[in-house]
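What follows is one chain in structure tokens, specifically the form predicted on its own.
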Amino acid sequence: MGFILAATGSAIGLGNLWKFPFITWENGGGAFVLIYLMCIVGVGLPIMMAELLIGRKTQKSPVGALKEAMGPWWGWVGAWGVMAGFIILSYYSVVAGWSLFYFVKTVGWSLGGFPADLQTGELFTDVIGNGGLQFLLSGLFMAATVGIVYFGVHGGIERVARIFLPILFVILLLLLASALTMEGAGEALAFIFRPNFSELEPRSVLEALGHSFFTLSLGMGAMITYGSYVARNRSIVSAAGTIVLLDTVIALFATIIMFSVIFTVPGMSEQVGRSAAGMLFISLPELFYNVVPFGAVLGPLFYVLVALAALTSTISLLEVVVSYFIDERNMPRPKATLLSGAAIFVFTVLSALSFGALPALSNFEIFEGKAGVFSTLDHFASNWALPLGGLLITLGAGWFMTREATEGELVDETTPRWFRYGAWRFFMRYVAPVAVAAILIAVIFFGMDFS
């Protein structure tokens, strides 16, 4: 249950909260909620299932694995998702530390009331732009980070999962009853789910594709990490299934609640921001203290929420680039995640800073590809690093090692009965290498923006 839970709160994290609903927004709802329901079956449950079976076979972190289950040319794959692990924390720090502000502004707005005057896109410009107070809450975030990985798997990753996910499932249950009593419940709910195809474009398709690989922490060697920790008894299928469907229901939950929030207020449905950060950081604070019922206690615990969500993808990624030192380089488990740690924070400050640099902003633009460092890092994380080393990964599990050595990991015992390996072995050979291999083309021959 640990690792369900360590490795569910990996894969759980700001996208599912903030990008997953705004891109279903952006994507016109139904249609493509069922083709993004059909990519994390054909496309992000198989990788899920290679990620942690090449793990547990080699009980090493990215780089050893690969180079022990394909050849030595492998390790620089996993070395290339180390990287990415290491890029993608020093930004996403940045923002899990904007949930802290927003958790202590809704505590004290929810004691003292909400000021009737305040705009809230210039709070959330006034504390991107504020150089001292970023520096201090990616800070405190990456603090949190450090300390929980430095103490080990069970000790640290484990015992916060199992304290942390629960807490988080229990929250979003309460925001999910609140928002089911709004009156603009139906109409969300016959958004999300109801399909209309003539709305439908290629480019959603690919948006759809590219987050289901994206939600789940695939790419990176983070589940290979994961999956190092798996023990012999127990299924990878079942994990992978587990961890898959935690996700996915928590997309959709908070996709629910926010969508019952905007369909409730007259007009907002036009005035939805351009980006996930609008909706997050501006929309939804006014919301929860004018039009949510119980705001005053829900608001609070959403950024609790968002906080939590995001605490347990750090711990997962900063894990990824320890576990590299402990193993490739034979380094103490606390030298290595405090020297980690320390070498990330440096990219963590460029990229908290990088907004004060800049001419005054919009509350979009910082989202746009004009936040220097913060936008260089993740369009890179997202458009390139990802997308490679999933495809990369993809095809070593799929074509690379043996039938023999992928299917003693995927079938014995403990497997459920609705499993066929035929069948994996066909999606990971054939189906995700193509759809993976789609969403770089769609980047370099479309400028299409996975960021």
Contents of the next structure:
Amino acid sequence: MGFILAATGSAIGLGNLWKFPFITWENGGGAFVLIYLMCIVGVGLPIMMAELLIGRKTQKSPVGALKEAMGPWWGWVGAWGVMAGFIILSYYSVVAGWSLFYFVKTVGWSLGGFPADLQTGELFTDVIGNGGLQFLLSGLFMAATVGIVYFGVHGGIERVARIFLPILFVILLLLLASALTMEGAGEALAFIFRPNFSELEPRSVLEALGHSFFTLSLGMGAMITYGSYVARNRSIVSAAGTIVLLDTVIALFATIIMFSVIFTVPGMSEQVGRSAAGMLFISLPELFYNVVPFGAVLGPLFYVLVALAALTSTISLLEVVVSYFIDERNMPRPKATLLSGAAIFVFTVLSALSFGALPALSNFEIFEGKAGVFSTLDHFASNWALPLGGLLITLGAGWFMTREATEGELVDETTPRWFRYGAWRFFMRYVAPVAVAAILIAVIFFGMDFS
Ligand code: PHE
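Can I get the form predicted together with phenylalanine (PHE) as well, since the one above is the form predicted on its own?
What follows is the whole complex; the chain from before opens it.
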């Protein structure tokens, strides 16, 4: 149970709350959601099983695990994943830090009243442009992450997941209940679940696919690492199914909540359309006090939700890096944790300061490729690190591991009845590699950007 919660916590994060609602918006709703669900089932789920099985079979972290499962050269794929963890963590914790700020702010507004003349767009630009504050917020977040990973998998990561995930589910359900009573709820549901394929572009398909890697924490070894903690008497197939299902449901809930709010306010939909940050940190704060029933309570809770979701993801990112130093460099955990945390924080500070160097931009331009280190790292992770890592892990599991090796982990008396090993292998060998390669081809030859 601890493992399932920890892995689910890794999957559920800013990807679900911050990225998914926004890309659903950008890509016109229903048809995109449907394509996304297909990517999750056809590509994400089989790869989730592959990563977990590699971890459990070898009982090692990514570098050692891939070497043992596939051959000596495959250690480099693991190393690529460790680097991806390093990079994602260094900008992810910046956004996570913002949720701390908005938590404190919303508590203040709930107690003292929302200032009538406040421009939330200006507030946000001031916050992210304030170097000292960014340093403090992302530093706090990194310190919390390091503090948990320091205590190891059972004493730190699993324990935190056991406490935080249930809290996260409860907050989300409260928000959902409130959202569904709002006037915009009907329109929101129609937008999300009524597909209109005429609006769908080929690019959207690849974006959905790329996001399924990010949101499921695939392609960089996080699930290999967590897979090494799955007990023998547990089914990898059911574990993967549970994690993927929960992650998907939560992404959909978050989207329903956000759109119900947005569609309730006339004219709002024109304003939010430009950035994910705009949705979460500019539009929403104000709406909690103007339109959301019980918003004064739910507002601060919402930012607690964002912070908790982000934290259970950042600990998994750091654990990939830390377990490398423990297993491959024989470092004791405390030293490995503090050293990696400090090294990553250097890059966190660089990305946190990206925004201060910006000339006066309008609120929504910030994420359109102008924010230096922050954007560069995000581009690299989404366009290169995860797709390439995912492609290689997929090819390795499909073509370089024997049938016996993978079947032995996936099929036993604990395996649920719906599972077909032959189908899994087919998807791993043909469907997933072709699909993931398409992302890389689009990036390399067509200059597409999926960050
Ligand atoms: N899955 C996390 C999210 O949706 C991000 C993440 C990616 C975490 C890769 C770990 C590894 O926010």
